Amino acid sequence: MLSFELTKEQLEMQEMAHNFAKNEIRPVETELDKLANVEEVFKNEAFWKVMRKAYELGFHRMSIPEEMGGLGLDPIVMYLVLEELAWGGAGLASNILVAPVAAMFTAMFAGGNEEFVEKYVRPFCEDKEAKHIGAWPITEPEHGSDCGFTADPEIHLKTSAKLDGDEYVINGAKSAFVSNGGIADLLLLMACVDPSQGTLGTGVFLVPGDLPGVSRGKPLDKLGLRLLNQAEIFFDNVRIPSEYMLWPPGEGYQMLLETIVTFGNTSVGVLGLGVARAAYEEALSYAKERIQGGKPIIEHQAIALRLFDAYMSIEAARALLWKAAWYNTTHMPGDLRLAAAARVFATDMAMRVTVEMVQVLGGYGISKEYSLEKFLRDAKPLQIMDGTTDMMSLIASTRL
């Protein structure tokens, strides 16, 4: 029998994720979600503030084994976080999760070198300034979901890696969608090292962002999530000694890729979770305390059975994502029907929710005085970020 009681230890991490994101992340998200240039989001201290708290808490570390220093967290953990933290804003979360991304596969692919643990994985989990954040450049201007998930072997990533004598000779673009990808200084790239096996040609490679060729964009400016920086990365002649390669290309990258895939879209799909479930609290409380025909809206039935139908989308998509949680932990590589499953209804669900609890408000949902507007905002590029709701449940139907 599976149970739903969460231990002390799991209590405790939530609810210090959840002051967290009251405290810090929901104040600082609402004011420079406002900045017209959202340059202005990377280069003010507030948002570097948070993410140094963010580190200081160990947030960034969660996933890394603890013997080289990160938490060693089991998946529903993390999702247990990551839902507070999306709860209070779903930008900065999104840099918070993806920051480890780096370190992480370093941690797993560097195939027990201990010079790469020394030099990139423990100085990021020692780090509480936020000064080594990830990112994970793959999607490029002309290919998307098609560079993963396709067999034509005439479809490859444009960004090349060569190589050069014991070196790779990196040239290429990604898209602005890399997610860190202005701010971070360690990068986990994806890269064409034989095109003539079309996408199980790509290599992956752990590439330092402050390397000669390497250079930025400027970050993406969007309808929501303003607050995760995502910007374009070029790499002109960038070259990277062979050893820099953690996985090599061939049949084993599908099954890789799927598996990042597997894990990412469940976590984007808690970012949903914590965007509906805010704005379901949001309007819940204004319906008790808003007066109309002499009672509280609450007690109008269509605004009862608008709330009701949110807690219970809510409460449905926390189930199936913690199943998938589960799965994750408990059969690798995971379940990627499973993961697309709960990522697709969660975030569906979150678009949902946000456009219902705005009506509640009425004209004042879309009001900058309340934060309906901003969730709202924040609910969409989450059917679209780590491959489209319509793309991932293409793909996990040929998997049925």
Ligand SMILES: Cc1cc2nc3c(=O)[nH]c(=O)nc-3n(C[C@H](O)[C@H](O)[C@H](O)COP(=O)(O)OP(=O)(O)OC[C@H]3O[C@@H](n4cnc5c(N)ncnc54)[C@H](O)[C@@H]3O)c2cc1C
Second form
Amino acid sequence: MLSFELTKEQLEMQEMAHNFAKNEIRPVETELDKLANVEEVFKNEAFWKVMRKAYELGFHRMSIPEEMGGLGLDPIVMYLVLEELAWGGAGLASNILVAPVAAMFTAMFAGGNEEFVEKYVRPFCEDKEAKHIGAWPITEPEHGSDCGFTADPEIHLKTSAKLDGDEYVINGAKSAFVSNGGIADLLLLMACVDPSQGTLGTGVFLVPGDLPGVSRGKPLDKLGLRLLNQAEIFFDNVRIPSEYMLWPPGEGYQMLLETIVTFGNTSVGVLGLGVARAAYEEALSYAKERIQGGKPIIEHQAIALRLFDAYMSIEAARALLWKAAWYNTTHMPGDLRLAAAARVFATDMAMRVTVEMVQVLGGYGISKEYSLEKFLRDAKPLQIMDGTTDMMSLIASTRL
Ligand SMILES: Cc1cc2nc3c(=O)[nH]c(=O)nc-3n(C[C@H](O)[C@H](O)[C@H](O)COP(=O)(O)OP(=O)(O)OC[C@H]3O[C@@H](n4cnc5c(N)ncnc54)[C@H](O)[C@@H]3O)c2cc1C
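What about the form predicted in complex with the named molecule, after the form predicted alone?
Below: every chain and molecule of the assembly, starting with the one above.
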């Protein structure tokens, strides 16, 4: 029989993540989100204290196999944790979510290269000070939605990797949207190796962020997710040995990108789930306290219906996300349609629910005295992250 019952271990992980989210993430997100100068966020000791604590608890290495020093958790547990972290604050949750990307791909695709595992994967897993952080630079100022999934042979990434002897020489710039772009020490870089193949000419490189010629832009000043570090990354004649190309250009690139997008999208949906639940819980508790017309506003039908709709939408999103997570790990290489359905549903739901929960609080909903306006601002970027909801829907619709 199908069961949604969580095991004792799953419940323990969920509780640990919730306590961390409540006691560490939420207060720091609330305080630092208000800083007008976003650069100050990433210089602030409170930001790094939470990151270090997240690493101490092992949240950065959940997806890495146990034999390489990770926790090797199944995706349902990871998503239980991620929902709680995003409930606390989706900016910090996003930093933690993206942190393992380079180490995880090295673990998966270094082809048994023990030297890479010892040099990049184990130190990442053993890190308790948030010194090792990954980023996935793919989008560029001129290539966002069309940096993958396009058959047009004229379109390819501008960041180039050209073979020179037994080294690649990398030149170009990645967009200001790269998550962890300003703080990452290890990059999983997508660069064009063979422009004649269009986007299929892309190779995937492991690039240590301190190599000569790698530089960063300022943190992106943005609407929401203000604690997610996002910054441009520039490559100026960066030289890297040829074995640092983890995945070569060719037909297989499409399959790789599809796999990344399938897993990435489900995670983005879970971030939306956490934000929506945070907004719902705060609005529910307010509606039970706030008296208007001689009774708590939850007894006014318009408010009660809004709250029930939020409850129903959150439950539906979670069920779909869990199904996508279960299917996509038990049926490799997964189903992009299901991942896109879960992500689009959950992030659109988060946008709608956060707007409606602001309405429940009336004027206090837009006041910085409460968190509702922050939840609304945090929900919006989730409809754009890792491919816009429109693009994901369009790509998935071609697979119907
Ligand atoms: C929070 C967040 C985190 C991110 N993290 C990363 C990261 O870690 N690494 C990274 O490289 N990038 C990252 N990005 C960038 C993200 O992947 C891009 O923003 C996204 O793919 C859209 O690209 P764009 O912003 O250039 O918009 P554009 O591609 O210019 O799109 C603009 C609008 O046109 C629409 N559009 C474009 N093409 C089509 C089409 N063919 N049909 C219909 N509509 C179309 C889009 O849906 C959108 O509404 C992140 C973005 C956000 C918001």
